[in-house]
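Only one chain is given next, in structure tokens, and it is the form predicted alone.
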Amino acid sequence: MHLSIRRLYKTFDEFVALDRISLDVGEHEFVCLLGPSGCGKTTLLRIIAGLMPFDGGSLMLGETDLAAMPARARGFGIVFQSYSLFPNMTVAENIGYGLKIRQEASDAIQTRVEALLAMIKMPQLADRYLHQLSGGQQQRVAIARALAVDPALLLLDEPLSALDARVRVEMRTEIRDVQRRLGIPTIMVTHDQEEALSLADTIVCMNQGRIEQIGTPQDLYLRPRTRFVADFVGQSNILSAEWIAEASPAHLEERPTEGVHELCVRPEEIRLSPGGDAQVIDVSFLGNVTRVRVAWRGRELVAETPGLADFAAGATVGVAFGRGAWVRA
């Protein structure tokens, strides 16, 4: 089954939180709905939940209409970014939790619950309380307890904010392999870019309550459609072209013919070399690569380079650009 999302619109007083919102999520999809603050990506996730009515359109599960269904009815696995664990629980009383209320026998339940600690890597920590628990772990106790229904969908609103940079990464990490094995469809919500681009098959980018772009990762961050994506996926040089028609005129000849005013380009596909007639501004050495900005023919470029970079602040260095991609404003 797959969830069909069609015109959605939904409405808070005057406010129009979802314009017209259509979506697919595919049989095994990992779907990342990415977008600042307020977009509407939140509200979209607990409509799909079930937690929220809409005001238009239709929601779709295979052939089974969610508009009248209730939330426990869906039978959706959901982790919210503050876990909602019980604390007065151990962590296999915690993931055992919704199979107990769905009146399952005890020995059916302590087989899910094992196996599912061995998932999670966690079996020696099944008598364990919450307090006695790292951030992660606890994370991995809420994906554990949303898994443990076998639920239809699975649905992730910023489930690893809370948590500090490595742990993130490591959680990308269990989390994708852990949706890749059991093949469960999947929406996350993130803010993070990084996050999308990492984990998602799907990235759906939304800006005030409408889809910006839906593409692969590579789709968004190589051809973003609009300025809105390539401005917030990754680091970007946008450029009118009025200033490409005088600084890389040969960019102009694969200009499409409509709609399209400005070029992206990626901070990777500005080469610098000693000497020209740009002047480097600053240099950030940044581990795996260096940031380097400079002053071209009256704008700012911001250009990256492998590992540490020959260059310093006051420098000149020729420009030359790589590939681009046309966005429309």
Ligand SMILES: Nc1ncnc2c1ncn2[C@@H]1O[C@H](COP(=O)(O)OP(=O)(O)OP(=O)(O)O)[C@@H](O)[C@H]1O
Second form
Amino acid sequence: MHLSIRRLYKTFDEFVALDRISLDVGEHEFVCLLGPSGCGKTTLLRIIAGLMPFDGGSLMLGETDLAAMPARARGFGIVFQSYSLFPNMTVAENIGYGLKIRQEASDAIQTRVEALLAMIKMPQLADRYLHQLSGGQQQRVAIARALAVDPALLLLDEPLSALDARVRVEMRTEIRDVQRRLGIPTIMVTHDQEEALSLADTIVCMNQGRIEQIGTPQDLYLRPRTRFVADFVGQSNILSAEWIAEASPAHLEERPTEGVHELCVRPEEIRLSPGGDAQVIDVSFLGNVTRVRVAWRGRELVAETPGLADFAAGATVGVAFGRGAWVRA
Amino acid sequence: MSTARLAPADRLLLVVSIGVPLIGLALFFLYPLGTIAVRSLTATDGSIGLANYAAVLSNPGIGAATWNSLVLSAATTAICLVLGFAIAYTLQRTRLRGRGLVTVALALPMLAPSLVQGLGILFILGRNGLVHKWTGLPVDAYGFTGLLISDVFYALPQAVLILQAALRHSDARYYDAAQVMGAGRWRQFFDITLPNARFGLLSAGFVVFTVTITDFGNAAVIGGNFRVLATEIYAQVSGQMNFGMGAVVGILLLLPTLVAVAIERVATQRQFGGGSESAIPVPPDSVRARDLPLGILVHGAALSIILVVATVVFASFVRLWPYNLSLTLKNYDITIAGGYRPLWTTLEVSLVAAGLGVALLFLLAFGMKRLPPALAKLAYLAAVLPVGVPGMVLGLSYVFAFNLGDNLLGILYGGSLLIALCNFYHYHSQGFLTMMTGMRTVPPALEEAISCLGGGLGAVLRDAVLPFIATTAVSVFFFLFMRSMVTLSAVIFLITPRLSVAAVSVMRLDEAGFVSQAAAFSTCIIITVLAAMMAMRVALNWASRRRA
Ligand SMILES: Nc1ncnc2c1ncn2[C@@H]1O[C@H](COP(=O)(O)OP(=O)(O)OP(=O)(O)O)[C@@H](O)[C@H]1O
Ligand SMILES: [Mg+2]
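The form predicted in complex with the ligand is what I want next, because the block you gave corresponds to the form predicted alone; please supply it.
And the full complex, kicking off with our chain again.
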């Protein structure tokens, strides 16, 4: 079913936590809420789950108004960062919990739990307790528990952020696979842009309780609409219109007419050539790419080239850059 | 954290779970306290005014009692702070041997009614005590000195607990840094140890002061002609039936303790606010020049406490203290003052107080974070207020509130349920705070996951809260049970000729001159409480094993 949020408004005392949020989540869509700490991602997720009331706007699932519906009646699955499994129950009991609450027959529960255990690749760990599992395994169990009840919507609040980097990348693909296979609409909160870029169909980039931009990962990266998005998603050189007018007047043609805009140029869009009027400040080798900082026309630019760069600090280089994207300042 | 929408059944459960304990607090704590205020303003002829206050202020007896109480409490506080700090320091920072013995000694006063200290000191230093018998000196423990010693023994364990916590919160890196900069041991002590423990000292000081100024048991047994406020209230009410004056003294007694409790709360908040999570504990060490005098002082104090309690136990088996020390069981054949019936009554009362108390505190702590913040603040205040109300005052207020034939609540008067309720509300704050601490260990994410999985408030209680709080609930149960077994000051006003409790029996036996029987009865109380402690260990083990 289709989740639709219209002009959702939420304050804590005087503080505006969510400012007229409008958002749609389609039938099989994977949506990531991305934004810096304190921007309201968790608040939005908890309101969708029914764990927190809101002050204005509407929240609909298909034709159903969710505003008056308690969390327990919504039938959503939720996974938190950590500490949400029952320490006094086994893995199997944890996964089957929602079904037990719904008073399903115990053999039906068992079949379902076994299927889910197979899905999260932990069939032999059914009788373990929480403290006998690794962090990654615990989060797998939490996801299986949320999926057990065939949720209408799956909500994930930074489910991977407590795990170490390698496990995080592994589980990313698993979550994506499971979500594709089951086709459950999913909203995941994260402040890790790489996670959002690799997982989401749609990314909702938030800042200070407002939505900055909604779009596909490609949209956000290649066509950021605001300076905030350009800065937050990936690295970028933000160049003022005045500076561009002198350095590369050709770029001004695409500048939108109303409002103040700046040009966002990604480091890989900047090409360096030997000999020119720019000077290399320093060079850092990052493995797959080399990052070069150069001084050009009174400011500093960051360029990235694949593999090794054949410049050293102090060398003079020529600078040329690609189209870039004009963003609202 | 507030829950958005609740299903109707959940809402009902929530209203009941928060409503019942709050109504209990209103009915059995706030209302009686209100009546005492009203009674203090009601003159004997029924008119409203400050007549009672005027009478109290002009009464030379009460003036003297106030002065005595202040002097006694100040002296006790000073001694307890010095001695308590030495003991806490020894336990926390040294590797002195025999620290286990000190811990046992400190646990002893918690196991028995406060008057046991008084009783023991009389056996040793009284007119017919051991010292008199052996030396022939005209010693007499009755009065200030005896009362001071027994109050110190009684309050010391509580001071040590607080000071130990304060010392535990320091950070080894301060000492490492000081040492690198060349500071000697004394310098470190005065520049780091003492300043770091200052809030602990402040808070321990106020607790000792409060405990002493409100204690009735020791004052009744060993105070003699040295009248203090606690005994004065009792005399006004029980002896002279002067309820108005009693109420005024009760209100007066409320003032210093309320101030003390308020300051103490601020102090503890500051103390724990300052301690960092990642503090590296200071390792205990051995320093001969420090440990020898410290050891003598600390072990001396510990042995004295043990000696006093052991003397009571020993005296209970002795034919005629101190003249005929042959052993006998005849002191345990108690027929006066209701025989052993009060002991069984106390057991029953304590079980009810603890059971009812744990249930109510559990519901209150559970409902607390689901209340709107403003209401939650009020409920919190009401829940922690009882710690500022001395037992004497609470007991007296129960008399005013419930000793009425025409009142619906009057039917409770003279019954064991009212005594149980009084004991519970007397120790409400400590139980509540412990329960709240336990409640904080319940992960909010777990409760929310249950809601999203379709579970109601009942499922949250059963599957998220109970597993985490079982251990805390057991310890709160036994705290209430033990306090209720030995308390005297509040219940002294609630007993009737037909219904009495153990601590009162000890007092009555002592008053009537049957000191050996009083000792025997005290021993029975200690044994009962010890048995309960043992049961608590077993129950706690069982609860924690189930969790693992
Ligand atoms: N219960 C609350 N009472 C008051 N303010 C709150 C409450 N919950 C959240 N806030 C405030 O609302 C804002 C948004 O909080 P939220 O938890 O949604 O942030 P977030 O985007 O999830 O951040 P993070 O990435 O750190 O988890 C923050 O400024 C926070 O301080
Ligand atoms: Mg968050």
